[in-house]
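Coming up is one lone chain in structure tokens, specifically the form predicted on its own.
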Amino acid sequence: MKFLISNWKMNGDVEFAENFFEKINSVKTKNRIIVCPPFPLLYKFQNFAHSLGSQNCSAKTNGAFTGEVSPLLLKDFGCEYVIIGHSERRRMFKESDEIIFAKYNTLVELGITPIVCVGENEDEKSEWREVLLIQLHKFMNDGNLSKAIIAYEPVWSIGSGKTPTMDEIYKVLNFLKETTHFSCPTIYGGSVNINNIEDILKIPPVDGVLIGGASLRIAEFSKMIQSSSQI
């Protein structure tokens, strides 16, 4: 089984998440899809055929924290998944490494399973391996890893429509799988689309994709998730 990640960031409104249901929600797969609205679309997806997740979360379950979300109430909502650390929430709302591994707790003590995103940027190509370890340091010294999805994205792939080789693709999968002993799935997220996600889904230790900008073409989504049930 492999994942297939929709991530909407800030994209979408009520007609596009009714539309989107409609077509998603009768394709048949055996892999697992797993859709991530914006915080207000998300009871648009009430009995909905495939798996749900949310953007992010607050690391607390309730509380005087003006603007945040509880990954309490994202339970409610049917989120099974929560997408934590995305390069764009370290780099333009200042996540530390800390405040992510607070939420993985959190959403690791609720039965949520936190995708926990990695990745480096255009400077740090060439350390990139340092860089996965210091963004995982905390939760290689945790017993809880197994219930997460480790996501790598590449800062410098994200929505730029360049992709590394699928020979890197492998090198940094195969780096993270050895890292985390083999106890979590791992997926890879930058620039996936209808043209590559086959050639990337056949890589040995790609386990899933995170998909930006090409989940939000319904038709094309659609077709992805279906060309992706036959690797």
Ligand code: PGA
Contents of the next structure:
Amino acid sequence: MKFLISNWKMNGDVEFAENFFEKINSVKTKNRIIVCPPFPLLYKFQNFAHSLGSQNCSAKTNGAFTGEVSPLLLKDFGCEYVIIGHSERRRMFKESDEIIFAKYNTLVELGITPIVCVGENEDEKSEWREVLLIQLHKFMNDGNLSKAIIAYEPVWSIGSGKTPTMDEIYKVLNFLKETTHFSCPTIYGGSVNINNIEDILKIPPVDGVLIGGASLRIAEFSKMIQSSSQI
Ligand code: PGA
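The form predicted in complex with ligand PGA is what I want next, because the block you gave corresponds to the form predicted on its own; please supply it.
Let us now look at the entire complex, which starts with that chain.
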């Protein structure tokens, strides 16, 4: 079973959500499809045949935190997964490894699966090992890591159309498997599309993919689900 996670980012509206639901709801697969729309569109996914996730959450469950969204509320809306530590949040919203770890702990406590994103940026390409070790430092020996998913997303490949070579993905995901003592699924994200999804999913340590742009092209995403069902 592979994970195909659709990260809409800050895209989509009510009409798009309705179209997406209608087309994707009826696609059958043995793999796990997880759709992560913006918060206000979660209500459009009641009775969805696949799984629901969110793109972020607060590390707290309630209180005076204006503008934050409680993971408890996300659970009420049917979210079984939450993406945390996406590079866009690390970079633009200054999320630290500490805050990401706090979110992870809250999610695990609530029985929601954290999808923890890690990855090096363009300047750090040659030091990817060191970067990943720093980002994963707190997680490595955590007894709850089996309840998470680790997503390797090289920052330079997100939305750029550039991906690492298959051999590079193999190397990094193997490293992640070893670092996390083979305790949790490890997935790849960054410019995954209809042309490369099968090759990427066939790499042994790759348990799934995190898809941004291509998952917003509904027909393409539907084909991606179908073609990955043979793997
Ligand atoms: P992309 O985004 O597929 O558009 O590169 C992936 C992500 O940011 O999760």
